[in-house]
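Only one chain is shown below, in structure tokens, and it's the form predicted alone.
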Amino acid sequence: MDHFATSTSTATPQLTQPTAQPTAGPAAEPTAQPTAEPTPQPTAQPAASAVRSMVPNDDPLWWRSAVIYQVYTRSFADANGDGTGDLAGVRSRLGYLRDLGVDALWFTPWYASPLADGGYDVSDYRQIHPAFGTLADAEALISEALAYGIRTIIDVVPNHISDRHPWFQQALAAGPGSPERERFWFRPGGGANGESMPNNWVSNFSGDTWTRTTNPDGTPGEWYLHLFAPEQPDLNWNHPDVRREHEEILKFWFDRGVAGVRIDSAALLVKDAALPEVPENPGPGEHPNTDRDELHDIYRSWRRLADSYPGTRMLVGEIWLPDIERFAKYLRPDELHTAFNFDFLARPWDAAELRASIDATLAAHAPVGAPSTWVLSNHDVTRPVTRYGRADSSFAFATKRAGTPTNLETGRRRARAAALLTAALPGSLYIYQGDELGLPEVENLPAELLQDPMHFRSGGVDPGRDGCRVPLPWRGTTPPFGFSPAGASAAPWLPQPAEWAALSVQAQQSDPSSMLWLYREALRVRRQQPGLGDGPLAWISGPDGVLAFARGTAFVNVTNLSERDVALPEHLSILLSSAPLHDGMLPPDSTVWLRTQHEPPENAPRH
């Protein structure tokens, strides 16, 4: 029989002989059954100064262990029946989010926008998109969520703005050489008549990064840079107006009580002013538009601003960098608090791959004392249930193609195991809306309804990201499944599959075998079990294909990624299992949480 042994590099957990029978799904101490649709409890709209003082400041380290739920507002809940999710819909579901057990909500951009890229093309940071509500709605949501003990994190997009933003419209009107154009990257083209792009950088959305303007007389004009879509012109962060404006944006929202800011494309802001071609093998800091050293001065100034507010106002960066040392620089004590861990998300369902990612992640964060973040998906990537059911379960935008076969039964089993694995790792946990319901990617959306620019700029080869953005199912047996109110005037902006009736909140809330029940129990145990959240991890050696580790002195996670049942290490009881055990053995594609000692005193410190 295979045996488990604790790694000699860390403290040895005390494992004892089991005294309880293994169970599948939630173990003892289930929570009270929550309601599917809590009644909204609006409060009077507070002034900005009042909201500022409402941010919880009793735990300055809340962000190190927080469970953060990503809200894609357009697809969360529609309160007014127009087919688009809105802030009133989120307010009506705050009880659901409280019962789920989350600590904070991260909202993808909710600002005024033409929605050329799902709101990541902002035209006014101080106004809410009319389809989502008003600024008063946002302020009410922030304060009501705080009353439930839930903080709010907003999304800021500093690399670019919308081509409808007043700044860019002013730049177009002002013409070449004007001060208004200096806030962007306008350049004349090459060639005899300026017909060639200023350089050959490649867009993150495929295709070119330059679009040529048209002069008032109809003749071709200058070119402007956009690392994403043409509707998203890049800002020039060498310009003082750009830096000043974004600090004012942060103040505007911090004054309204937000507890954190997620920074989109955080490593792309600064460009080499000469706009040279990308070298074949750029060294550290040598890429002309990614990970420039000047970025760190920007984030130091943002950190000083955040630290000037009461409580901890957290900064989290979207940073895709293969160089671990360069990645860690953004997490020094005077810069960002945390950054997204995309390496773990992109790895395949393989023990060696996931172990390598966990080790590399913890090693990268250790020198700067920052906590790791863990996430299985977001609004940009294929949902876990679908991804983990594929022969190649890794994720990369370049390999996301329509028609890729998947086994949803396998994917669902692995997604359940992965949910417990990630919730047991050290640091903070992010959950993308709908993953707690086990929603699969919707891969058969009608072509005429697709809206993602990644789809169109790939020539239709890439299905884009709309399949993970389909509106959530809340109740009932037919679409819109309670996403919109009964008798709504419009269908949801993307259609929901009929089979989602079995995946609605209502269908899952009382089913101990459901994904929703598993998530609720996992977050309950994570909240109550000493040693989980931020803190050390001690690997336990065991059979090939198994990831086992201890957290604290009384908790062990075992994830079986092999093709055979495995015996469990000695334990006192089962806390939670992603699948039924087989005669006390953990089946393939499963995770179990074990209690290895009696509980410490109830008031034992968590950190």
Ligand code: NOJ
Given for the second form:
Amino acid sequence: MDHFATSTSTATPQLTQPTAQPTAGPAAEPTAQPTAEPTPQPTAQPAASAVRSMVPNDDPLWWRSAVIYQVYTRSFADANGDGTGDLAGVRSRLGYLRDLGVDALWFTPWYASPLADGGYDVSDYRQIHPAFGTLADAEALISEALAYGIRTIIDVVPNHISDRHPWFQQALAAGPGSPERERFWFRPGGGANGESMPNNWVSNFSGDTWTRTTNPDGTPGEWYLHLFAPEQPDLNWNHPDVRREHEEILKFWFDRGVAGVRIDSAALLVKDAALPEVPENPGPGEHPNTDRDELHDIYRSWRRLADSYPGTRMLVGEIWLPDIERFAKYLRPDELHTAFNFDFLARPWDAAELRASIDATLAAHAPVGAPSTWVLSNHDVTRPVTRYGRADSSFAFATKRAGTPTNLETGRRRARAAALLTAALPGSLYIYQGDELGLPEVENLPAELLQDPMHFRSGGVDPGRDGCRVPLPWRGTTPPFGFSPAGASAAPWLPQPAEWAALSVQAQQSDPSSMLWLYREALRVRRQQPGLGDGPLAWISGPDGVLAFARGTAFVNVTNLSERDVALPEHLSILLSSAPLHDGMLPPDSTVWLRTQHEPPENAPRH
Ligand code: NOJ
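Please show me the structure of the same protein in the form predicted in complex with 1-deoxynojirimycin (NOJ), now that we have looked at it in the form predicted alone.
Starting with the chain above, the whole complex follows.
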């Protein structure tokens, strides 16, 4: 097909109104653009008890359509000049986040941690990492963000803790057979002298999942399990202390006004206590350390706890599972509210692939009544501008290689198109910091500055995830680009490329062709346009390689993944376009949002 059908199937809404000619380029009215300067802060800083009552509870369904911005604190903004981002830095940029138009901030772990895995190795959940600030700073941030209408989501890492956490230190000291060791997975090794690992599970960071301890007398001791790095011992979720402690942690933060919890490695917590080898083709629920049925009981109790608080306290799971029906089980009404949709993120820039993912996602979510999430990247994933600029633009862990040819111009065009596409899909939307600036992956970081255990555990073959974690450029023409204040005592913890001068907030904020402008406009339209966010979607059949769908009665998204310009369906006006049109045609690798007077047929499919 090479045109948009107007009346063929139930999935094909009629586009009936003749239209005004579209104008080229981003077409929405410019809104007042904010400055890149830190905004003055509200002075009131309520105590934790007061914060609890401040959580807006007027919209219990806020999470179904929310735009959630992921803050990687270490790289967002550094207020004290030590080269590391901090909570004061985030507080100074709340105006930027409000103007961007986000509803909530998800903070990757901000707790005390040796940072062996960027904070996913927590040594104390009730303290903030000293480089990021204090608990009082976190409380102030939560309440100040609320004053801007922005909710806070924290990250909880229940599968493992830091090897420096008191529980693990106590377990090491207490020795084999002690109750302290039962909170973890300590096992004697096999072989004559216990020299072989208890099983052959492979780490998610590649390499072994077991590390051998040393007894107080210096002899080799038991082994302990870690699905990630050795600094991240796995907890034993059959142990009541583990369950109790995590519920206390949730209460601690809910009492401080957080509106949600992102659950790290949410499908890995429970293990088959016999620790058997992984079968060759495990059936549903048969894997010894992934997606075990017992997990659902844990999340039901977390949900009861979340529901006992005023306002909706949202639970979002980090769940990488190939089986989308098993994935959806976590989203039953008494379990998690949502989970990251990694299927979509992992697909290449290809119309059939993305369409298949959207359809499968909507179909899997419908029976459980949960909204989908749309995620283009996060702190673990190659930045979209880089990924979409590659011949193979799919994403999979452990397959990244340095020196992969990349066309950043293509990548940037597609990332712009993808930003609009995902913002138009039904459900909530996640934006990883810096994607709104179109930052590419930094692939030439000096080897001696790399920190990611994935890099080291791959023997240096995988460049790791540092390249998507480089500090943000805010303003100015030379590093640190306003990330740290003038006269800072240290350089940013990872160096920013000189070319990022052109990508700073200051460089983009008044430029209607910039990525930042596009994101702001997209979020503005998404907020104002009826039918966007949660709700039904109706596909419109059109030319090959084009994804077109209606939301509500007056909005159509058209994304062109083909290699030629395509004509637009009938419309009244253009709301926003990721690229200038060519004589009214939508060029390859771009998305346009149309205002229509379309009324979907009565029986249009609804998800
Ligand atoms: C997923 C997190 O997103 C990632 O950054 C971390 O390394 C692993 N879980 C282990 O906690």
